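Only one chain is shown below, in structure tokens, and it's the form predicted on its own.
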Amino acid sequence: MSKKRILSGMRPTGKLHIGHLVGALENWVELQDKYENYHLIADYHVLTTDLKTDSVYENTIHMLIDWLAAGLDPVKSPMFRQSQIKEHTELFLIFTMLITSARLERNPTVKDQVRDLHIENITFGHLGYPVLQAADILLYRGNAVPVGEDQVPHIEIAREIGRRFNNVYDEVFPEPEPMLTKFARLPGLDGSAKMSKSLNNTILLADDSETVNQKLRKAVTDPLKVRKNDPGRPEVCLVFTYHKKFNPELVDEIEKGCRSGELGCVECKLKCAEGINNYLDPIREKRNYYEQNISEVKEILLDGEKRAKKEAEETMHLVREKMKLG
């Protein structure tokens, strides 16, 4: 019995942070032994919020290095750029005929982006990017997509479009299922709900141990715990959230020490930084290798694009055949 197929990806934003590691990369690495994985570098999606493209390729290479350092295997999991496979835009064009603008305007994820990014005039491309995302997924006839809860509405749109194509022309596409990630988002160092490079509240996979130490020193904690002997509330402290991921064996001890006041925030942060650094050390070692061998990274990208192109061409052959456009 052949493995089911997964399509997942990210916009190329450059070096990744530990929120990406916990929220996506570790899940991808675990899934690549159980499923047939395809990993998309969504460089066309960058255009929905930023028309400047001069740094996209450099950011792609930085991000790919982090994917590889986190454990993605290029043999098991081809990695490729959306822009280098024209079938993405070809299928996108067909899919735009299968969904109404009213349906896209009801998409809560786009509404949230318009609000959060203060977008005054939404472009046709931004409104329709869930359709391009549907093409990204269905082009590889993916059975599942690992996503966070905020992306589930996009997967539903992909399911609707695939279902409509199958009903109008004939069966080609499976209806992909969302696979929710196991670990919640890590809060940012400033106490924000999530890490974001735009907020400068991240710990990067590329950060050295001293940088991690310095960043943790500035992390916000329980505002009511001012001095060491003050009793703390670990449930409202972002550093305790990090401990649960990076120091799981110390969680009970840290919670007890915090609540009693025996453990001060400075010592707690040092323990947290140590746990994060120990966790990142193997990743740093791999990052160093790939940074010293950029030509190998570029070859991995080209090989992934060659393999993805073959699958994309097969799907579009079926699509044209069913539409009598062959």
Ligand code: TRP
Contents of the next structure:
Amino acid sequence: MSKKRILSGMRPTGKLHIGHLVGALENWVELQDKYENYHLIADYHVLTTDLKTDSVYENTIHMLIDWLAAGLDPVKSPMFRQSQIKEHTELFLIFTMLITSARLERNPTVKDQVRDLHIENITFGHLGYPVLQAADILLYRGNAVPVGEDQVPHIEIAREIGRRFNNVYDEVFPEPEPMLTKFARLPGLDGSAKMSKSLNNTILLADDSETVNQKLRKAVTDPLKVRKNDPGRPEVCLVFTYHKKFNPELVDEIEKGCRSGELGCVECKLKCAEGINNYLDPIREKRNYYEQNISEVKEILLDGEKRAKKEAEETMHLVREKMKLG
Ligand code: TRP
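Just the form predicted on its own so far, so send over the form predicted together with the named molecule.
Entire complex below, previous chain first.
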């Protein structure tokens, strides 16, 4: 039996942070042997929230370096930009006819974005965000999509569109399943629920160890633990969440020390930074290699695009045949 296919994607936001690592990349790496993986860089999707495109290419390269450093294997899995494979936009166009605008207006993820970014008048393209995403997935006839909770409504729309195409024309598309990532999101250094570039509360894969130490020093902790010997509450402390991920063997000791007050935040944070640094060291080493060999990174992208293009052409050939568009 041939392997099932996974389509995973990210918008090129530049250098990635440890939230991306824990919430997505590690999962992708784990899946790469069991499935046939396609890794999409959603550079057209950037336009939905930012028309300035001058840094998209640079951000793409930074992100790709982090993908490779985290352990994604470009030989096993093609990595490619949406904008370089015209079939994405072709399939998108056909798909726009298979879903109503009322359905798209009900999408909670787009609604949240409109609220958070204070968008007064949404563009046609932004409303159609999940339609392009459906094309991304179904162009490669993906069976599953590893995503976080917020993306599930988009995947549901992709399933509906695929089903509708299959009903109107003929069976072409599978129904892609969302594959929820195991780990919850990492909180940000400021205590926000989410680590995010726009909140400026991240630890980057590219940060050196001194930067990580400094960032940790400023991290928000339990507000009731003001000084050493005050008892702390690990369950409300983001540093403790990091320990669980990056210092699993110290967790019990740290929990006890925090609750009793014996362990102060300064020392706890130093230990945390050390755990993160040890974890990131091998990734940093690979990052350095790729940063010094940018031409290799660019070749990886071009090779991935060639392979993805071939698959995309096959699907579009089939789509046109079923639609009798000759
Ligand atoms: N919407 C995804 C995000 O914001 C990015 C994305 C675009 C994507 N196309 C995709 C994810 C296809 C999975 C599959 O993160």
